[in-house]
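The chain below stands alone, shown as structure tokens; this is the form predicted alone.
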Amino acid sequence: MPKLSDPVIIRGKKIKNRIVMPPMVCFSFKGDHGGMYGEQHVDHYTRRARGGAGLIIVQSTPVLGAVEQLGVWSSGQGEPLEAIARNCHGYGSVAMVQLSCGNVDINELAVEQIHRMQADCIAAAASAKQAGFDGVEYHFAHGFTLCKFLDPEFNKRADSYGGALQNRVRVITEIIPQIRGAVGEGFIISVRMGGNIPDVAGAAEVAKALEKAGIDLLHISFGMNMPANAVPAGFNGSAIAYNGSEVKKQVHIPVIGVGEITTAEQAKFLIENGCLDLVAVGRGMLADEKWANEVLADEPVNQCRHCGDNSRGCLWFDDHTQCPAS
């Protein structure tokens, strides 16, 4: 069975081991000039990515005005971008970003609308890779714009974007071939997903179908809501990581699991019994950046304290000075 220490190859790219640090919204940090990113972001990767992690993925990041390249897609805020990809890359770290597409009524949108959004998550993941990047995440999960298309529960369109699973699914895999064709072939594309969309079922089919259109990797986390199933006696995880695994069950692409994995015996459990593919660890990371290279040589770790019941009340994440543990 692989190790968390195993590589694994996706699209050409290395991942020197499954550790991954998922997407974190560093919501005390400044950018600089009145941009998104600073120097402040730029030190966070380096330190993770100095500290072992196979994969960092930056964090949600907009793809409004990446056609027009304004906004974070602008020329005059691309540096600090670009200087975590490249900084990533010297510590042997492959680097992705998260594509946001924010948080609206899928219901209320017309199709313009919907066509415009994909344009901008066409060009911006031209511009990601135009910074340095490995690959991109497109953000289907946690209630989001994107996500909202792919629950059956929410989606109430009666055009192409709504009813049917390949419907749900089109505002990504009718774009598939333009993203690729903008990007290469050695460019990673990935979807965040939840696994309970409505429930695990209904993402093993949407995992299926994001595959079969191309996708390259999936991130499994929660969907509309935090899942309610119950996890099995002797599964060493949380209802998202085990739901991960369940739709990995169904998929020949890498999976990642996320969800309350802090400590060594969880990533080794789910990694080493094949639960899961890569392991993306949060809360871990922002409490010791060299959280990857400990547990790779079997060294204690500064541990996450959990503050607060799940990642929602980390206190990291409203002010990253308060955390007791980092």
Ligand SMILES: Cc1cc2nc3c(=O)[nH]c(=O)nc-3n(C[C@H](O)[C@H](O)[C@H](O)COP(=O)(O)O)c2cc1C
The other form holds:
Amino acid sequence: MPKLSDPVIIRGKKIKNRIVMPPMVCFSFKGDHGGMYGEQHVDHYTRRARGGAGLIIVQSTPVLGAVEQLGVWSSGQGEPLEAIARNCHGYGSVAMVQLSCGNVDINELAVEQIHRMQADCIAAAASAKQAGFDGVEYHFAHGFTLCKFLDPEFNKRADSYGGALQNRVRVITEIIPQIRGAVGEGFIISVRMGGNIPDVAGAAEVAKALEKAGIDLLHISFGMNMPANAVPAGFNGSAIAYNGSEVKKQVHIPVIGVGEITTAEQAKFLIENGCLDLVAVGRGMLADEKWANEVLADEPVNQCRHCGDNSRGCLWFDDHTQCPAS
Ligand SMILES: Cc1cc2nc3c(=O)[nH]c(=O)nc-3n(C[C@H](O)[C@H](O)[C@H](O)COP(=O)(O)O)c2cc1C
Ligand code: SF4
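Form predicted in complex with this ligand, following the form predicted alone:
Now the complete complex, all chains and molecules, led by this one.
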């Protein structure tokens, strides 16, 4: 079985260890020159790369405007993203960016609007590649727009984007060839999705369909809601991580798991028992930028205090300067 320090190669990109920084919006950071991103973001991600994360997935970034190269996708705003990718590479981390489609009711969308969104998804991947990133992660989790397509309990569309499994995944599966055409062979196309849409069996079916369509990597979090299923005795992890491990059994592509992974012991359990291929450490890495290097060196980490009942209680959602750990 692999070790936490073992590399994994995806689409020719060598991820030097199994530790991932998952996407986390830095709500209280300021962009430069009125843009979305700036020096604060560059510094934040550079520190986590220096801290040893094998893979860094930059926060949820809207695809909106990508076709016209507006907003974050305009050449005027590209520099911070380019600097993040460059600096991550400088410290040996693979760098991806999470792409999202906002939070609209998909049952109300006209087909033209879906096609428009898909065009932005393709264009954003091409721009991310141009900025120097190694891959993109489409945000199909946490109840946002793309997540709603996947969930049979939410998706009530009566057309080719709702109903049967192949329809619910169509929003992404039908554009994979175009995304691949735009980014080339050596670029990671990933999906972050729930391991409970609406349950783990449903998630596994979606995961298999995505794999078949040509996705390179899966990141299993939660879907429309936090999972309510139990974790069997002996599994050293959260329900979200457990569902990730169950989905992993059904696919052949690498799976990232996440959710309350805070200690070296947990991370090692999940990797060394083959439950997951990579582990994402969110708040742990907000609280301690050197989390990865310290865990790999068997040194103590600066523990996240787990403010609130779950990750939504994290003070980084409001004002990172209030975080008691960093
Ligand atoms: C401040 C903050 C911002 C987040 N932003 C995103 C995001 O942009 N996209 C996403 O998919 N998840 C986001 N998440 C969820 C994290 O990626 C992660 O799944 C969650 O924090 C659970 O992992 P943890 O227990 O290691 O913190 C965010 C979490 C936090 C705390
Ligand atoms: S604000 Fe609280 S939950 Fe968030 S990283 Fe800091 S200590 Fe952890």
